[in-house]
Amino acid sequence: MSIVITGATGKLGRLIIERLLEQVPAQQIVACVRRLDPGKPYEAQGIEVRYCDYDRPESLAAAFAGATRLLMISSPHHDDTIRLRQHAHVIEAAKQSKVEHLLYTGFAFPERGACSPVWMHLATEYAIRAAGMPFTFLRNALYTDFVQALDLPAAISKGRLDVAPGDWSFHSVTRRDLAEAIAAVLAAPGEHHNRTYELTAPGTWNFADLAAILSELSGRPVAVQHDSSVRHWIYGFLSRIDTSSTSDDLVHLLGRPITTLRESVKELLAP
């Protein structure tokens, strides 16, 4: 059994690996990287590194060969056009590599959104029914660290939450949480195949539980303040997405409470 993990050195890759180490022998996992330098600490684990780029489909194949699992992270690039392209590199190389199992990281609840970020990973799951192969689609839920470009610190010094005027409501969850759910699907050869998780929070939260969060970790008052000067690409983002629609599929996998809005801001308040 070999496990392929693509973009093992981003951040949710290496998060990914970490919980899958502890479930399976480092042996059977493959690091997938585009520069193998950051990748040598995986090869002092005993993890094998292969070169992996998205970009050059001739390094595809390499790093694919003798795949029971390969994890498909999707590609981090800007232009959603440029990412199509990639994302088809690598379900194609799969293909010929014939990888018996394809995972694929995506954003949840795509059909409810309007923006080419969404519109791409859409396709990409439809490329990859189209391919045959049996596949696991992972959506992941938007980070709650998204919250840290609205300044915190800033909203705890002046006592003011200034947002953006709308009906806010977030199913955000952690990358830890995402990475141990997604190492557990990893995990449990043949008992994924052909399923689709929404990996979201079971319920949601809205600025004024933000607010209540700051004032009470800081000690000190915070109000929310619906500002229409506000003004910030994230609310755009936020506002062409699904943000609010809930699943029970990450507290399930994980088999146990997802961390709390109130652990993860305490977490990115901290020093």
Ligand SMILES: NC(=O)c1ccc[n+]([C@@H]2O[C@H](COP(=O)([O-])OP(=O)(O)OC[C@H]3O[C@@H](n4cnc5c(N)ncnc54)[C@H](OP(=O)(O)O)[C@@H]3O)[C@@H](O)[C@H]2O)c1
Second form
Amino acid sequence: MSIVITGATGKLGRLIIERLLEQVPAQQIVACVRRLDPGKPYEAQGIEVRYCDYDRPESLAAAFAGATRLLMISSPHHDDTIRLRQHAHVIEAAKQSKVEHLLYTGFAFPERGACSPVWMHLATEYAIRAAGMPFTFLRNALYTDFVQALDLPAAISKGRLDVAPGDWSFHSVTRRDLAEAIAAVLAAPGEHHNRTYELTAPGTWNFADLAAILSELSGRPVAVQHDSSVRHWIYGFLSRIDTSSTSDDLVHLLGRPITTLRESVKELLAP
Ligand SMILES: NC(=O)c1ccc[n+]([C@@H]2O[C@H](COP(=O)([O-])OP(=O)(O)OC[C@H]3O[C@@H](n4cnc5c(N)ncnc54)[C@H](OP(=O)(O)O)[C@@H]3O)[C@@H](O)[C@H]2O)c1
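Since the one above is the form predicted alone, can you give the form predicted together with this ligand too?
Now the full complex is given, and it begins with the chain already shown.
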């Protein structure tokens, strides 16, 4: 059996492999990397490292050879047309390599969004269905670290969390929780075929909750200020995706509560 993971040098990929190592022997894991140097620490752990570049389809058959399970971590490319082509390369190679089970990290509740990244994730899911092999769709919520775009240290020093006007609420989660759940799915042979998981928090939080946490952690009052002069690209993205639908899928896969917003923010603020 071999569990092959693309994007293994990325933040999510590293965390998934870290958790997977607690459940399966290193010899069963293959880390696929676009750059071999950052993959070297895996070799020291007994994990096979293979070269894999989504833009070089000729690299993919050898990378995926013998894969019982292949986890495709979505490409970080900023152009969704290129991402779709990269994903199509992976799907085609997975099919040719007779991968037994293809798992894909998409985005939560994509049908309820209206922008190119969610359409790209949906298109990838349909391409995987069309390829005809067993699949699992691991639809990741927004990572909680998106709050760094709000400049939390500045909010603490001003005593004011300036946000764009709107009725915002969020089902975000940490990469670490997602990684643990995804590792649990990868480690469970024969299960999870043709399932779709919405990996969100089971409840939502809003900017007032975030301001209260900043106050508590800093010992200084922080209030939310809705300000129409606030300009940040992230609000355009947030307004076009579903940030507030919830699911218990992540909690079920983890078998424990998710990391709280307070713990996540505390970690993000740590020096
Ligand atoms: N849910 C969310 O809020 C959210 C937020 C941001 C991104 N995402 C998506 O989630 C994915 C994983 O997140 P992350 O934090 O782990 O991202 P990340 O740290 O940027 O990792 C991306 C991984 O993809 C690899 N990669 C890039 N281009 C590639 C190519 N042409 N061929 C093969 N591998 C390639 C990178 O390799 P190198 O080390 O060589 O660059 C890296 O290992 C992202 O790629 C993105 O699609 C989700």
